[in-house]
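First comes one chain, alone, set out as C-alpha cells in the form predicted on its own.
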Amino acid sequence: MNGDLRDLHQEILDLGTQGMVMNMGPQHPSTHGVLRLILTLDGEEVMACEPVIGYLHRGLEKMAERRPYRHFLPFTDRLDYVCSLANNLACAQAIERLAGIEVPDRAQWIRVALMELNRIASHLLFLGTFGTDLGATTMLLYAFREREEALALLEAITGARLTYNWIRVGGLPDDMPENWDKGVLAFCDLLESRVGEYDRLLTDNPIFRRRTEGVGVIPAEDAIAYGLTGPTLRASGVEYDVRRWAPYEKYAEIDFDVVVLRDGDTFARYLARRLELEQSVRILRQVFDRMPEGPIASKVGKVLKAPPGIAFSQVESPRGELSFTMVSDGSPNPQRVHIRAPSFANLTVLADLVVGNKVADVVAILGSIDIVLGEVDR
C-alpha cells in the first residue's frame, strides 16, 4: 500500500521472480461472495493481487432503464442485499427528486429509523463473520444473537428478513405495526447491555488485536485517492458521513457523533464499526421521541412521469456513500440510471493493500473492508 511495499513490488517483477500463482476464490468461504482473487506468492508473502469480480454481473443499470420507474425498486434490494433499505432509499429518492415528490414528515423518521435498524444489522452480520474469518467463532454466535432480534423488527414492519421493497416513492406502504416503537427501543437497550460482551471477545482480546493493529494500514491521502466511503474511510481518519455533510431524510434534526479514527489498518475497521452501533441505538431513540404524527405517504399517479432533467441522491449505507443517478427524458422509463456502489470504490484498494503481507492477513485485511458482492458487480 505504501511507496516502500510498491517499490518492492516492482522490484520483485523486474527480477523476473517466478512466485507460485494460488487462486482464493471465487468460493472460498472467506471471501465473502463470489470474489476470485488471483495471488502471486513468494512463500507465504503476497507479490501481487487480482480481484477478479462480475461473477454477480446482472445488468442492473440497464435494467432500471426498462422499466417504469417504481417497478425497478423491488430489484435495488439485491445490490447490498444486507442492507437493502439503504438501496430502496436511494433509488426512492433519486426518483422522487426528478419528479418533485414531497415526502410527509412521518414517513421521514421512520425510514430513518429502518436504514439504523438495517445498519445494525448489517454491522452485526460484520463483527461475526470478520471474527469467524479471523479464527473467534463465538463472536459469530453473539453478534448473530442480536442480529436475529434486529431482524425479527424489520420482519415485523415489512414482513421479509433480507429484501425488503419496503421503501416506496413518495413514502411507505403502510405505517408502523403497533408498539413496534417500543419493540425497538427495548432492542436499543438489550444491544447497549451486550457491546461490553463484544469488546470482551474482539476489542481486548490480545490475539485478536495481533492479527489486526498494524496490518493493512491504508493512509488518509491514500483513502481519499482512491475514493474509499463509510467505515472503511473513517477509520483512516477522514471524517466524511453523508448523514452529516449531505443530510437527507431527517438527519439534520438529529444530534450524533461522526466515528473517526486515525490508525488506518484492519484493527481500526472493525472497530469504527463496532463504535457506530453505539451511535445507531443514539439515532433510534432520538427519532422515537420526536416521531409526528400524520400520513406516510404522498398521493402518486399510477403512471408516474418525472420532466425532463437530472437528479442525483445519496445516502450513507454501512460500507460507505451510496448513490444514484437518474436522467429523465419525460417517458415513464428512466432515460439513464447510474449506481454508485461503496462495495466496488472500497474493493479497489485492495490490489495494493494486501502486497507484502502474509496469505492470513489477505483474509483479514478484505474482512474490514467489508463488501458486498451484489453491489460490486450489479
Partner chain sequence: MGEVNPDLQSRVVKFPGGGVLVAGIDEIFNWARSNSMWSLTFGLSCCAIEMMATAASHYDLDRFGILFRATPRQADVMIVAGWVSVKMAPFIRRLYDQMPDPKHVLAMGGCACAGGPYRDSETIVKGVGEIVPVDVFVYGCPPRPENLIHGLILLQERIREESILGVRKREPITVQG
Given for the second form:
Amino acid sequence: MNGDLRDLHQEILDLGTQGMVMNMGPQHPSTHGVLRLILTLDGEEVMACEPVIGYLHRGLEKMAERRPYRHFLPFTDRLDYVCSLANNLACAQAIERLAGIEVPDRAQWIRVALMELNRIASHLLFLGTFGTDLGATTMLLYAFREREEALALLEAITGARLTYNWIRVGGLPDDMPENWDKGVLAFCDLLESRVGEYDRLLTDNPIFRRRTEGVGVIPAEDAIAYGLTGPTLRASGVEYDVRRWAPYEKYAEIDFDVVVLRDGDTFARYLARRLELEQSVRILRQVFDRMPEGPIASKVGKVLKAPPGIAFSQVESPRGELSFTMVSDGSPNPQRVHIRAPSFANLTVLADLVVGNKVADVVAILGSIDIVLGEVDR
Amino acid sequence: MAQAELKERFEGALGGLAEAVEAEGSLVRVRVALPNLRAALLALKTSPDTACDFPANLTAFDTGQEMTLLYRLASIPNRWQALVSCPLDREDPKAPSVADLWPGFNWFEREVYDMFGVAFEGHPDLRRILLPDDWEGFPFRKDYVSKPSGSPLKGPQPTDLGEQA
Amino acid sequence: MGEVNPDLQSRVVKFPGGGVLVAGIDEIFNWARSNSMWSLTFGLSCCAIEMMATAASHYDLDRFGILFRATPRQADVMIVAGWVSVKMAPFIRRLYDQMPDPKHVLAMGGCACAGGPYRDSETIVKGVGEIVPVDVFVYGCPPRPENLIHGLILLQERIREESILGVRKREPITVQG
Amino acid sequence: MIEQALANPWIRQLANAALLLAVINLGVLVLIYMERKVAGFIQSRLGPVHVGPRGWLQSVADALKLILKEDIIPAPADRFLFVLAPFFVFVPVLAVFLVLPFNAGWVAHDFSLAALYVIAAGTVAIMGIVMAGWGTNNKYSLLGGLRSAAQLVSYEIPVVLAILAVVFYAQSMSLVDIAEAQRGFGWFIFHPPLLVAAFVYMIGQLAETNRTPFDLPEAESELVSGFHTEYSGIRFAMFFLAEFANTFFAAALAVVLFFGGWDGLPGLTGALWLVAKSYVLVFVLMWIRWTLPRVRVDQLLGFAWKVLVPIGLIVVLWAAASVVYAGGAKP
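After the form predicted on its own, can we look at the form predicted together with its partner chain?
In what comes next, the whole complex appears, and the chain from above leads the way.
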C-alpha cells in the first residue's frame, strides 16, 4: 500500500461511522400496544435497545389507595385486558388473604374454569399476534375465530366480552348459567379439532421454524436472574407454575402437566403457549365432573376492613406470576396496593436479549415474550 | 417442611444480619435493617440453606411515618419464599441497589424510585420509568399532593383544533 | 344519486356555474371516501383488542372496505382505542398531524371519549377530544364490535355530507355504549 | 379514416399503449378486489361486500379516494427523489407490458430481444424503490429501500437463468416466438428441466413482486410500510398499482414462458386463455401470500445465492444439454 492510499484508508477510519438510531413505537404495528423501543442499528443488526414504557400509565395503584377494597376490583380488569379474570382473581385473593375470608368450594371450581377459559382466549390472541408479527396474517384470523367462541362462553356467564369483573371477594356474584358446562365442553372439542390447523399453518412451517428456532435464547440461569415467569420462563427449562408451585383455588386437586421446554428460544416460547392450550382443555374437562353443589359466595360484611398487615396473592396468569401485594392499616381503604405484573418483569429481559439480532428478530422476540402494556404500565 | 426447621435454616443463613425471622407456611418473613440489607439479600441468594435466587417482587410502601422496602425472593426447587422488609429513612430514602445481583430487579428499583423517590445507590440507570421524565414529586409518598393535570400538549399548538385544516 | 340534496341550492348560488358540477363531484368522491375508510393500526389498550376482534373473521371490517394501514400517511380514520395518558398525548397529536386530509377521528371506548374510569387519575387525559378533533364518540368499556361498526357507519354517513371544498361538520356524533 | 391513422406507426404505437394502459389499470383493480376476496376466503371471512354488487366497486372507491387525498411531501424529504420515485416504479412496470403477447398478433410491440427487454426494464424499478427509500428521509423507508435493492438484485439472477433456459428451448428471445413454440400443448412446463426452471422463476418472481414470504421491503410488522411509509394519496396509489401490475405481469410472463401462452382448447380466443391461466397463477401467488410467514433478510439472501442461483445454473446447463443432445423442443 503506498502512502496516499494509506492516508485515504485512515481518513475513512477517522470518519467514525456510527449506528443509526431508530425509534420503534409508541405507534408501531408490532409493539403490542404502545411500547417504544429505541434501537441503535448497524445496518439491520441491533447494537443496543432501550425500551421506554409508561405510555399507558394511569396510576392504578394510587387510585386503589383512594378506594375501599372492593371498589378496586373493576379496575383490575383493565390491567392485563387479555385475561381480565386472572387480575380479578389475584386482587380478590389478596383481599381474602388479608381479611381472612374463606371461599366456598363451588366458587373455587368455577373460578378454575373461568381462569382456564380465559387463559385459552389469551393464548389464542398470542398465537394470532405472534403469527402476524412474523408475517403470517392468516393465523390471527384463525385464532380469533376460536377466540370468539371462548368469548361467547365468557359472555354467557359474565355478561362482558373483555372486562368481566366477575370475581368478588369471598366468591362469585352468581352461579353458572344453565348448560354452560355443556357449552364449555363443546368448545373444548372444537378447540382440539382446530389446533391441528395451527400446527399446519405455523408450528410445522419450515419458514416459521427457521425464523424462530435458535433466536433469542434465554438460558435457565438468566431466566431466573431476570425474574421471568410464565411460559417465557418454562420455555427455558425451569419448572415454575404457580398453579403447581403454590396451588390456589382447586388446582392442587387437578391433574395436568406443566409444560416445560428446554431450548429457551423464540420457538420454545411459542410452543409452550401452544401446548398449554391442550392442558387448559384438560383442566376444563376435569372441572365439571368434580364440581360440588353449594353456595357460590361466603358472607362478607358491607364494609370490608382488614386487620393491619401485609398479604400478597400469587396467580398464574397466561403471562406468568401475577401478584397483588396489599398493605393494610386497619382502615376501609388499603394503605398500599402493588401489582407485580408478569409482563413488566418479563419485559426486563428484552433489552439484553435483542442485541446482536436483526430488526426482524426484535419483532419476533418481543412477540414471543407476550406482553400486555396495560399491566406493564399499570 | 416444618415451619420451625424452615425458620432455622433462614436464621442460619442470615447469621446476625436479620432483626427478625418468622416462618408462616412456606413463607418466611424477614426484617432487616438498612445497613445489612444488601448483605442479607446476598446471603439469601447464595446460601445453600435458603437458595432464594428468584427475584419475585420488589416494592415499597409508605405509612406516612415510615417508609419500607419489600423484597420477595423465592427458591423455585425448594418451594419456599422470603418476604424481606427493610425500613428506610423517610426524609432521605436511600438503599443499596441489587440490580447487579438480579438484573430482573433493575426495573423494579426504577419503579420504586419513580414512585417513592428512593435513591438506589449503585443502580446503573436510575431514571423515571413510568411517569414522564419531567414529572414533579413522587406520587406514592403519603405527603404527595395531587394536582390537576394541565394541558397534555406542550409547546405551541393550534388553539382552535376544530378549524385545523 | 338522483336525489336532490337540500344543500345543493346554496352551493349553486355560491359558485355560479360550477355549483352543480361541484355537487356532482362531491357525490362521487363522498361515495368513494365513505366506502374506503382505511384506518390506522393504532391501538392503545383494551379497546384495541376489541378493535382487532372487529377486524377479525367474525365481524370482518373488510366488508365495509375498512382496511388497517400501519402508517398514518395512508390512513383516513384514526380509531383511538383506549385511554390517553399525558405521556402519550403528544404522539397522538403527531400521528393525527401526519395523516393526509380529509381525515377523521373515532374515539373508541369510555377512556378515549372522556377519560372513562380514570377521570380522577392525574396521568390521564380526560378524553382524546382535548388533543384532536373527534368526529364520532363510541362509548362502552369496551364497546362491543357491533357498537364500533355502528360508529363507523355513522361516520360514513357524515362523510357523505361533506364537500371537496372543505365544508365539514364538526359537531361530534355520539354512540352510547 | 381510423385505419389510415393507424397505418402511421407512431399513432398505432400510441393507440396500443393507451389501450394497454386502460387494460392494465382495469386489470389491477380487478386484481386488488380478487386479492381481498381470496384473503377473505382463506381467512374464513367475507371480504368486501357492501360497495357495489358483491363489493365489485370496492377497488374503484379506493382508487378514487386515493386520488383526492392530500398529497404530503414531508419537509425533510428530498423533494426531487421523492416526487420522481413513484414514476420510476410505475413506468417500467407498464413498459414491460408492451412486449407481452396476448394472442397471436396481439402484442403492442414485438421484437427479437423482448425477453432481454423485460429483464432490463424490470430492473429500473429497483432504482425507483431505492429512490423512494432514500428520498423520503425516513429510517423505516431507508431500511425498506435497502432491503428491496438487495432482494431484487439477488432474485433477478435466478429469474434470468430460468428465462435463459426457456430461450434455449425456444431458440428465440422474442416472447411471441416463445409462445408459438409451445402451440398444441407443447408447453415447456412438460419438459423436466423447464419444470424446475418454472419453480425457480416463480420463487424469484415472488421476491421480485414483494409478496410474502418475501415482502421484506414493506414488512408491515417490522418496517411499518417500508419504502412507501411516507407516501400518501396518489403517489402511494402508484406504488400500489405498480405492485399489482407487476404481480399480474409476473404471472402472465410465466404463462408465456412455461404454460403455452395463449395456447388452449379451441373455442375460446387465445387471449382469454392467457388471462385465465395468468389469474390461476396469481391465485397461487395470493394463496402463498396468505399462508406463509415472512423470511428474515439474511435467510432471504442466503436462499437466493445458496439455493436458487445454483439450481438456476444447473437448469441452464441441463436445458442446454437436452437441447443439444436430446433434441429439445425444436430441431
